[in-house]
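As structure tokens, one chain now follows by itself in the form predicted on its own.
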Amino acid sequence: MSRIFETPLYPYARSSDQDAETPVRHPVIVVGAGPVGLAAAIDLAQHNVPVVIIDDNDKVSFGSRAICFAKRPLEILDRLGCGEPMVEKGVTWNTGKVFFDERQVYAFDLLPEQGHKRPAFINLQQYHFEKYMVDRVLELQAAGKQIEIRGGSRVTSIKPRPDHVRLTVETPDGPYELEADWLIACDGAASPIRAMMGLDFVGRVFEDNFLIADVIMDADFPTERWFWFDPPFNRGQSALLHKQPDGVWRIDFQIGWDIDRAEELKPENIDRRLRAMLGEDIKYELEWSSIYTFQCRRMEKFHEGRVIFAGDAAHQVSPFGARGANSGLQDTDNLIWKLKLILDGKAPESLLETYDAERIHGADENIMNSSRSTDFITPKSEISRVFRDAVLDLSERYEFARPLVNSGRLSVPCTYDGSPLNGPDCQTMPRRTRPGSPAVDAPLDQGAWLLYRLDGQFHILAIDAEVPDSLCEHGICATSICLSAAGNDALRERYLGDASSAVYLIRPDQHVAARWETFDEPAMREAIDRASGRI
């Protein structure tokens, strides 16, 4: 196997703003290139914004890490140019088994529903990821973009200011000082940024440890999601099998809160575990393992002047339901396009404020429900764990049994109800493109899908509805995007409902700001104006 987390991608060279009589001024800077800083970098080159990612690495991650990446960050890496590779590597899969003891007791489908291009879930090792995101970053610079890595770089101080924040980076010429306008920090749970700022995580941290186990092995375990409950070769505790792509298999043991870290990585013990589970005979590779400790925490805001977090710098879950990698691109996804409203002078900086409300709502719902994950997955009384095994059992059997079965539940796309972004609703159509929801995608003629039309920026959406080619407010245009749900059910049960026509205005990130049965300019200027932060 290609160990491509050994390979320097993006090796330290000496930039000219190390010679530089005073700081150089960037517009943008990201510190930490795992996914969520390169998904903000190069959404912000594709809005031609230059940027700058800082990095103290000079290579992909170490390990699979996050492996489990969902439908709709799937969609918004579409719209970054990087997508098409990583399902195509990737291992698809729709089904997810829990099984209690040694029985199977529950399956579910994750998308019984045709009509979409991307599937729910690919499993990915984190260090393609990455490899696919930095080719997405090499594509962009030979198109002329302003986007750079600067590897073996660590920023050690930062000095925020009114209008912009400095920073002092290390490098092995040693210390140079830059500027930005606005610095995003996706540095990660233990985020030096954050610490440098003096700010910290409200939330909890949950008194139990999993191991991770990757390992290369032929296996004849289907392409599905499998979770065990107090299975035989790991009794009182929990085990999860993931497929990923190159022969390696992701085994997660739940091995309690009392342990010694270092006693149970030891390969002797990780090989116990892994025959216990296996058989005697198999014949694997360990690749990588680690240990992890539950948390679900995040920070009371999100940005502190021109200092914005991202991902994990900013929000921890636990790993069950596959929430950080996937949340952390819905939050540079629900960011960038503001940030480039607020540098083109044509959105307040007070937009900013939304980036905090709508993600801090999108960060609450992932803990809710991760933390209710980790309690029926750890009950943390003896009451709780009858009540979690008598659920499972009759699930089995009874279908009323199994929405209460959790074993992760799984991450699906956070809707910014109460927005105060959101404008005018009708209610005579689908509940699930209400305003702040993310548009659903569908099919199109001749192969084409629509998501693959909204392409990072204003649209008018309007199916069986007469609408001007675009309109533009306060120097904002929305383009206009006309649709027939003549033959085309998906479209019809997703966008029109009861209505017999529909207009929505899209905003740059997908997700819908409002909608009306048919067109109303004065209503789509005000919903404009409203959906860029204006009123």
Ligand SMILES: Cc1cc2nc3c(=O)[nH]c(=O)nc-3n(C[C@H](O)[C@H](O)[C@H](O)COP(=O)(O)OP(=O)(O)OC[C@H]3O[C@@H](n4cnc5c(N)ncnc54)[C@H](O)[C@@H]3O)c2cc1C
The other form holds:
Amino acid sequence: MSRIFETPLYPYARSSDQDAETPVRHPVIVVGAGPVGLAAAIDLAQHNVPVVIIDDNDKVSFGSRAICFAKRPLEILDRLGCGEPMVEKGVTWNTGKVFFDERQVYAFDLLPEQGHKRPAFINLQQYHFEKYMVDRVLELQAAGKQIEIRGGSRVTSIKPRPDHVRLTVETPDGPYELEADWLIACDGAASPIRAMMGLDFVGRVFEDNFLIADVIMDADFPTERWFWFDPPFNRGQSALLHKQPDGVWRIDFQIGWDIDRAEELKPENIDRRLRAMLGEDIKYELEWSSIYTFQCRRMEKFHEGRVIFAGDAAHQVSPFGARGANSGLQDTDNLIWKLKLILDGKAPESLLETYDAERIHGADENIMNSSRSTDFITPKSEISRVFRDAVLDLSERYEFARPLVNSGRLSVPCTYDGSPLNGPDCQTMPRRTRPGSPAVDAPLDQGAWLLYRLDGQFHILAIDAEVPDSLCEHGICATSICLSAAGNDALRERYLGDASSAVYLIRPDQHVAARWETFDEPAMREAIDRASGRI
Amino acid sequence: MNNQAELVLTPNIARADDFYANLIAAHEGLTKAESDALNARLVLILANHVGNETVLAQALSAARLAKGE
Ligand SMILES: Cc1cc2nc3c(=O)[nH]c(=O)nc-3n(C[C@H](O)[C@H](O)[C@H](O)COP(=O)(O)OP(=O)(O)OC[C@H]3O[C@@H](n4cnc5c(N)ncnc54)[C@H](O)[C@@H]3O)c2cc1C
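The structure above corresponds to the form predicted on its own; please give the structure of the form predicted in complex with the ligand next.
Time for the whole complex; same chain goes first.
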């Protein structure tokens, strides 16, 4: 049986575009069928924008990469229609253990807040994740949406023009040309498109290597996350053990900078490491191994004329905190509704400037958090190591030191504080739902969930307040969702706070745009104009 | 948390000589590495006790003998 990441899912097939006399123009072309490109395309198709995805490969992510997907991306994936199978397949853990030297220093229990549809995160192999997204693409095709993946097709040149982009695509049948009104580059950290356009990608390189081994074990390890600082089996370095579905365990060894890659990857050397860590008599099958290094960097701007960058192409972080794919999905969540409004002539092109502003803010937050984790895991100076070890020693005995232990801070959603799209705030309401923040889920009647009602359009969310059924401003219609906080403590606590009623304007990406205690039509109209970049 | 709090930079330890002697005694017989580790633990414990972000920032700056403080 071949493994899922070795099975062609969208093999090259000749397109009629290849026989056209002149290059065919598409409204949007997405380059790259990784998690981010697929999310962009699915979102566009759901908005009835025809989209072509071009990928030089024909399979899901080769081997093992991302394994941890956080709550906010899962909520985005729900809106994209593929969250359910992922959560069903994924594993969740609640207990983490931290080891230092030869001993366990402490264990912690994550106590997720109740009243959310989705867990704080799941562990799921990236290849499964991408497979479910490809399944969703096929489902949309079957439903008549214009969405297409062209596998085995490599973009080899692009010519940006003021109102479109011309590209050359290399295929097994030779090259052909295409045009796109808009091009979304989701072509990964090495982004050939970024390079072709000569754009900068600056930041910090970390001089370190990590060896990943994904092993299939019939082990009775509990479903927990174990992290070692300076263990006897990997002196001076760190190690991580994580559970994935199908009995697969992710083991991650930090191995330092000066290494012989070929030597480290020899099965007998991996075997030696695994036995030192897990015991001489373990039985396992090595599913995958690789060595990765990482960088923390981003582009200066995320779009240049009609070319828009998203995901790893635009920013790269260390894997600690699982922020790569997780933040890439927040990019497209932020981008696609804006692009849709621009395509429909309902918002000015300058709305894209706010994609840059909001997602650069997100990228900087991610880079900061993942750099801090890296600096804790691999102290960069003598004194930094002294403090790191002091924190770990104290954490064994005193609870206060545990929040200082940083083996990765799980990706949490970005709040766009200070965004030009934000309208008025209301001080009596909770901080967590202030303008710029993603709407927080809450249970509704009959097993329904708030976020499921926020379906990719503008909405007016009214809680114990009188509002019209909908309000249209410059072609943008916000329909109302009317709820009561009576008997719904989660809703009260998350949206009302000290206020007795609330009216929220929610953006298509489920972020809060503005809020008031009562409905004020001129103020609401102004907030819609502001949230769509008209003022 | 009291955000108005100010770092105390006037004498605040009742028996200053006793404290100082205890501090030095705590390091007795330790290697340089062990002493460094003890100091680091002490800083962390005291910082947690203080808690207040403003005071901690003022303390960091005071410890650097920063100009204009
Ligand atoms: C060890 C490791 C662990 C990680 N763990 C996590 C985690 O737990 N959680 C998390 O969220 N993230 C994690 N990440 C990061 C995550 O894997 C990436 O952020 C994610 O894959 C980025 O998705 P993307 O779609 O932007 O790019 P990619 O997945 O790199 O996809 C780019 C696509 O573009 C295609 N392409 C490239 N050039 C061309 C071209 N010229 N023409 C056509 N197609 C092209 C490629 O074939 C590829 O399919 C991890 C990464 C590593 C290495």
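Positions refer to the first chain, counted from 1. Computed from a predicted model, the values in this text were never measured in an experiment. Rigid core: the largest C-alpha set superposing within 1.5 Å between the two forms.
Relative to the superposed core, Asp445 undergoes a Cα shift smaller than 2 Å between these two forms. Trp249 is not among the residues whose C-alpha shifts by 2 Å or more between these two forms once the rigid core is aligned; its shift stays under 2 Å. Core-aligned CA deviation for Tyr106 between these two forms: 2 Å or greater.
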